[in-house]
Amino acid sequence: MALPKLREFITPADAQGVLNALRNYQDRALIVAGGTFLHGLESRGLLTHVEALIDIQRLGLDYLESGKDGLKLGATALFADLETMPEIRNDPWLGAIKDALVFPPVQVKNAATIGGSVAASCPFFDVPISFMCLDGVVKCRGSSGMRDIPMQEFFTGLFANAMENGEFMVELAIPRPRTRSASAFMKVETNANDLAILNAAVRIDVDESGTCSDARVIAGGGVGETPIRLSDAEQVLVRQRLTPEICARAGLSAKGSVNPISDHRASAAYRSEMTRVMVNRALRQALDRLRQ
């Protein structure tokens, strides 16, 4: 791996050490933890300016906490540990995370971190899509203190996000729903270890009468430079008693709301059709979880 300008590999013992290193190197520094996407960035020529790698694994951010308000996931917590949380394994409202964690190979799960997967801002990743449909909030730290960024505002472009120079991610918070809720994630890929050609994550909330009170429909993969919230598809679901027919209508609405790319892996037409299929299937999976 070629980092031609690399001068330092820094391992701060506390947050202030990270902030000092970020202040010294500005946009010439890169935060790392698991490092599973370093090669992906380097191979795209995106690290030629990097002079310092700042490893944050000594900051004690590997916690996973569940409380009455929801989940608090430390930035350096591993996929492998997240997968073993009883709530992830059993709670319907967290089904999208459970589904997304099926896809990474074990070698990646044992190294990849929650914060790294989000901060990389790669629209082809799976786990951040599941966080996004659950209204996750990125908590980052800078010289002025802590700041919250809703995930639906976090991704600003290809490998770009709303964190400012001098800030780094410390936690992802996922609020607990106030009503019955279930979520699901679906993906199209060329093989078991591939980045998504198209992926989709959904969440449905229902009131005491069984009517959908709120919904989230998110598409990623090749639908744009960032994951996209499909509000039109959500409106098909809200105020409806959910049925397979309603799920199919939402999938069709989702297809009409995306403008995918064509590349060597799939055409735009294929991605559009798979948006319809994956949203429909994910909604039906979430609906099955609610019924169970």
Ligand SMILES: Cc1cc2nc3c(=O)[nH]c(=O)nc-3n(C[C@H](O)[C@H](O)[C@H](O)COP(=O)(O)OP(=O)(O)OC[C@H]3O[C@@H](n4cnc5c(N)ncnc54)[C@H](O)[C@@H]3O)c2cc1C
Given for the second form:
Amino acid sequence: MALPKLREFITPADAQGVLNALRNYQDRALIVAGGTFLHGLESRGLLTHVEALIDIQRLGLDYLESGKDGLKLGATALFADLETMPEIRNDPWLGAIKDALVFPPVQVKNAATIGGSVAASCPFFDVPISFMCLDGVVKCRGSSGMRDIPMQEFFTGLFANAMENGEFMVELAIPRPRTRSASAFMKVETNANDLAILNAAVRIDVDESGTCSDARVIAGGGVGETPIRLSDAEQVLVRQRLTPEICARAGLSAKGSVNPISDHRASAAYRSEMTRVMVNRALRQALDRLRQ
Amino acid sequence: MKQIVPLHINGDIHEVAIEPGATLLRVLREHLGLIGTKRGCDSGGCGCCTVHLDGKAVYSCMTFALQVAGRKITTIEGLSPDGRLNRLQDAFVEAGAVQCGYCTCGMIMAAQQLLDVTQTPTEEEIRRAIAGNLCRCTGYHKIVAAIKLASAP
Ligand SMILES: Cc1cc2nc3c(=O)[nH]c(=O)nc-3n(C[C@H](O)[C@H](O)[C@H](O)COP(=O)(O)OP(=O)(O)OC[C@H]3O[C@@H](n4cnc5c(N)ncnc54)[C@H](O)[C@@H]3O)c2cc1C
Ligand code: FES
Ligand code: FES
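Next block, the form predicted in complex with the ligand, ref. the form predicted on its own:
All chains and molecules follow, beginning with the one already shown.
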């Protein structure tokens, strides 16, 4: 990897050490967690200015906690550890995370971190949109303290997010749903080492009468510079008794709301059609989980 | 600025002076002569640089050497410390799972992690375990057969 200006590899023992290093180097510092996306950034010419790498793996942020309010996932917890949490494996409301974690190869799961997957702000990743459909909240730390950024406001552009210079992510919080809820994730890809052509993550909440009280429909993977929340598709679901026909209508609505890119992986037309198919299938999967 | 750090590799401790951006792959091959770990794509796409970090398969081309100071690293050389092939390596020979051989070390390191945690994996589990490793020669069938052979009771 060519980092022509790199001078220093810093391994702080605590959060203050990270903040100091970020202050000293300003935007010439780059945080490293699992390191699995640095090639991706470097090959796009985005790291030529980097003078210091700051390793955040010794801060004790690799915890995975589950409590009555929901999950607290430390920024440096690994995909491989998240995958083995009993709740992730078994609970319908967390189905989207379980589905998304099927895709990365073992070597990536053993290194990639929750914080790195989110902070990379790459619209083609899978795991972050599974967090997004669960209303995940990014907790970040800066010199003036802690700040919460809802995931739906986190991504601001290609490889860009709402964290300020000098801030870094310490945790992802996922609120526990108050009603019966299920989520699911689906993806179209070429092979295990390639980025998504298209992906979709959905969540449905239902009240005691079985009516949908709230829903999330998120699409990513080339639908835009960031993953997108498709509110129109959500509105097709809310206040309805969910049936396969309603899921299909939401898929059609999702297709109508995206304006995808064409690239070497797929055309815009194919991505549009796959938005319909994947949203529909993910909703059907979530519906099946709700009935379990 | 180089830093001198201890790397725990295959049971030995090496004190190495490492530049800040050096990957574990580069240090293994260029500083320590452990050339069993191969450099293919150097960007996380092929798997032939796979090593174990605390017993878990990772791409050494995506791991900064300074990040793993003090942690337990095992390379393909570490699977046969006394010069005798282990059961999985033998199975690759027996099943004819090697053609040009460039992917083999990484394949074995990925498969070894699977066998370390799953005694008799299904074909699906085997194929998932090596999904991050490309082979341009064999068509994978004999590789899968070799891993099955090594896991047979
Ligand atoms: C071969 C391969 C296959 C993949 N397959 C998939 C897949 O199928 N599905 C999928 O979803 N993803 C996939 N990925 C992407 C993978 O999920 C990301 O590379 C990974 O999650 C990034 O996490 P990391 O810890 O390695 O981050 P790093 O590479 O260390 O960092 C990534 C970026 O985030 C920043 N960063 C990291 N942590 C923080 C923090 N706490 N605060 C602020 N900034 C931070 C870094 O500065 C950098 O800009 C794949 C990657 C590879 C290489
Ligand atoms: S050389 Fe590391 S994955 Fe190809
Ligand atoms: S044997 Fe040649 S790449 Fe696998």
